[in-house]
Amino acid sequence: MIRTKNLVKTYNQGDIAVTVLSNINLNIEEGEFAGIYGLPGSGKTTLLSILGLVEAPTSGDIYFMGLNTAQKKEKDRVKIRKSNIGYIFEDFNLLDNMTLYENVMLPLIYSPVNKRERVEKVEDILSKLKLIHLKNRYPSQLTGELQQQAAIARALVNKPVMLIADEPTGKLNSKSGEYILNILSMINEEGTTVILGTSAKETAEHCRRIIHIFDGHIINESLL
């Protein structure tokens, strides 16, 4: 599904180049539920951003479904990402002035899908996640758990082959977090590759493989 080779990412801070990721060699197979585990500042979020084709590496290669995307222009990465990758954030990133239904519809607005198909896709995913009865609510009218469920629905509405979740339980209590993790497990069991980034070991242990990152290096991997 996705493979990196000697991946490096640096950022310039004035005249100083700061290396955030060093020599990352990683292979995630289709259908895996993989956890990227690391404390804040470990490079975890940067790695997820590159795996999700949001950012490009400074050097090295990243192959997504056999295609080397490392040197692709941003517009080309966007095209690949929109068709294949869903993204879930810690902060939900729902638009306050839109209903749950409208938020979930957003990824379909510029897709080559007619209005009837868009409506069917949105209603299908809302029904699957048991949110259809809340479709006219605004984010401020929803609990954190329901907002994250809505964010998952938005990420899945295009039926991506890979889902990236960056600290998806970070703003939730333990009960709500467990529920969200169970949803991600269900999604994975249905065939979607899931990559979950977390700084909490107990969250990472819900994954089937844990990739431990520290100071920009992968230091070990373990199967559960």
Second form
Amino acid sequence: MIRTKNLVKTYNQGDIAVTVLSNINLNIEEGEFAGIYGLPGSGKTTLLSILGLVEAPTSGDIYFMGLNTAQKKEKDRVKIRKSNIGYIFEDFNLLDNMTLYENVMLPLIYSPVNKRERVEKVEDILSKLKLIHLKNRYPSQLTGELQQQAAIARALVNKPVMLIADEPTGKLNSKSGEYILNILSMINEEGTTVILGTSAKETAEHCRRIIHIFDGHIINESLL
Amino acid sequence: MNLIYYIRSAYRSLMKNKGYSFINIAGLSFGLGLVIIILLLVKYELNYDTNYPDADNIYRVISKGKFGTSRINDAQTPLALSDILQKMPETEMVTRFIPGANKFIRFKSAGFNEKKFFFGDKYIFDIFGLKLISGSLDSLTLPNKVVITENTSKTYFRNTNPLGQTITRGGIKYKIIAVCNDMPPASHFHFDFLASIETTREILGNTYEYKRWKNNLHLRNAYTYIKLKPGTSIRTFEKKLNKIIQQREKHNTAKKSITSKTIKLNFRLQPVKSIHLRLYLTSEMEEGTNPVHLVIYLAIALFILFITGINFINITTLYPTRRLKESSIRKLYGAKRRHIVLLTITEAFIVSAIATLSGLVIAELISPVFNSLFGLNLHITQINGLQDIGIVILITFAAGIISGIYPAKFFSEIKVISIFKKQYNINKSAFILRGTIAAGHLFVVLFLSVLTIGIWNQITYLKDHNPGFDPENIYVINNGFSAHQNFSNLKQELLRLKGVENVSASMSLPGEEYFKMTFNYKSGNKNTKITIPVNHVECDYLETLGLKLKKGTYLNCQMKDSMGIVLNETAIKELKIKKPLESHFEIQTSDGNSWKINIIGVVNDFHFEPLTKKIQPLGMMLLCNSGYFRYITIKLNDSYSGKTLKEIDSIWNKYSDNEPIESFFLSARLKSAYSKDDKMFKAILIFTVFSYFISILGFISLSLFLIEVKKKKIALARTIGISNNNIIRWLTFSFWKFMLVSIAMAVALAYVVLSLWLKNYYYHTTIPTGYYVIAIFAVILTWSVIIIIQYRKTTRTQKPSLFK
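The structure above corresponds to the form predicted on its own; please give the structure of the form predicted together with the partner chain next.
Below is the whole assembly, all chains and molecules, this chain first.
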């Protein structure tokens, strides 16, 4: 699904270049449920943003479905990611002036999908995640767990082949976190590749493969 | 993605922050309300004399030329000119009229002093599109016939039929033959009565003087209007007309009168639509408008639009994090930069559309203030026609673009990666832009503040400037003609009153146009023709006005010195009269004789014209027939009271055959000469107060913005014990350079604009540097106080740890 070769990411902080990721070589197969585990500041969010084609690496290659996207321009990466990749975040990132229904529809708004198809897709995913009865609620009217479910619905509405989840349970209590992780497992079982970034060991343990990252280096990989 | 999606999203965004949206819309609404009022005012002024049918082909004939040593630029032309114009093939129609003097008009037991009594012909109705409400114009060619306006009919006759009724003016009876519409308010002249021009024969008598008055092509005594056939070249027509006049003069060389020797006249055509905004002619019937004032109003409208737009930007980008986060989420899911731009601009357009609608309501609500200030009747219903609606739509778009362009740029520049890093940092260019915008805001406020102070300073100077005589306690009876030849007795009776110090009379008063006379003056072997303004006065006039004698004597009643003249100091200086009391002027009469006029005295210079003009040479002579004076001037002493004025009134009634007194205090009248400047000052003051209010909102939002985007650094600074004063200094430091540039620019521009405006006044003041300092200090103080208050408020409610 996605493979990196000698991937390096450096940021300039004033006159100083800070290397956040060093020589990352990684291969995530289609249908995997991979966890990027590391302490805060270890570089996992940067790695997720590069794997999610949001950022380009400073050097090295990144192959998404066989296509090297490392040198692709932002507009080309947008084209690839908007129909293939879904994202969920620690603080849900729902638009608070939109209903749950409208939030879930957001990825379709910027895609060439007609109105009828949009409605069908949104209603399908909301029904599947048992959120349809809440579709007219605003994010502020939902619990954290429901907000994260809505965020998952938004990430999945375009039927992506890969899901990037950055600390998806970070702001949830353990029960809600468990519930969200179960949903992600279910999604993965249906064939979607899931890459989950976390700094919590117990969360990482839900993944079938754990990639341990420390100071921008992959220091360990384990399969459960 | 369709427009409805943008509109719905923008609406939701506005509803999300109802409080700020309200402030935003309210600020923009007030701004647009003021802009709409200004545009209505400018439209009204530009639409003067445009409502006549075929107005583009209507011209006023004006006189240009020389009268002795002075230039003529006069709105009046000879009465005889219309006969020549009538015969020219390019002419479609000609009319002329003569405004009568201010006289009492009586109908049965009622009566009023009427200023707008004209003598004219029926073509005035055709040229100016005046419709008859009742009656007929057929007999307007006969003497003693009069047409009245609808308003006059209501005043005099209320619900009764005025047709066939008789009114009396100056002992002459007039039969009302028709009632017509009132002249449109936006016209350069208005009449209430239009009597047949043939009546002038009865007034002046069928004498040689009447014939001369009627036929002389050098006397300017009437207003002439011509409607030309379409396609006529104005320049060719003017050349042709002046050639005809020259040929006629050549033909009459043998009979050349004294006036034709001293006056050289040319006639020009002035488009009727341009009259109101051209102020260079003498003898205008009504006061025009200085086009510079309109330019200033339009500039202020632009400024207001600009600062309300900036205010919108300030409030929209006040708490940027939420909007930046929204933009990055949208971008993550495929939104392009243009989508974010469109969304933000749509929001700005929605706000500006709502603000335009509420601005129209506000304009209607505040219109009474402007109407009373400018004596107008502005209403939003006057926004009509495609052009007006187009302008309103254009304003809405302009407000939307000005307001939305920066937030659109600001929000659309966010990078998607921010969403992963949870960092919504404002880049340096955003700070520069914001600093520039804040500086623009400051610029407008400071510019308007300095302008207001400068105008106020000049108006105060005009009102307080020593005119060279004492206008205080001078009570003037305006309709002095009505005392007929009883002035001497009236004067004696008035002098017996306890509160009266002196009484005199004159044909002109300081502050108005003076009659000009041409004299021969012989200096050595050189004989010069001089033309100077002359006031014909009663013998005690100079003392009544408190003019100081520099040489010789005042005019003297006992000496019957009607052939003496008193000059001002400028006349002596400019005419280079070395020994004034041993010099004399000569004046040639129509019968070829020459009268000697001795210079008997010299008085100090005084401002007999407004301070816009340099003091000119002036002569004052006794009026030969001392029975008819236009103005009676009564100098009151400090002990006068309301009772004194009532006593003057009752004495006046005795001598004026019960014609009501029309009076005023000279000091008040002189101050009213600057009423247009006063109005402009008040209007600019309103705009300045408004922009100051908006700028306070702007400064508040700028302070909140600074505190919001630097909250982490503030928290850190507080944690390590840096004092609040130092934090505030650090917070505002980056903006001071913008502020200083804008202060320098605003003060420089205001100085240039004020200097240009002050060029209208020969006598003007300079603005003390201290005033600039006060304006700058006030703005800086406001900005400093606001940031201190906002900072204190925030730090009081939020502990450093909460700044995470």
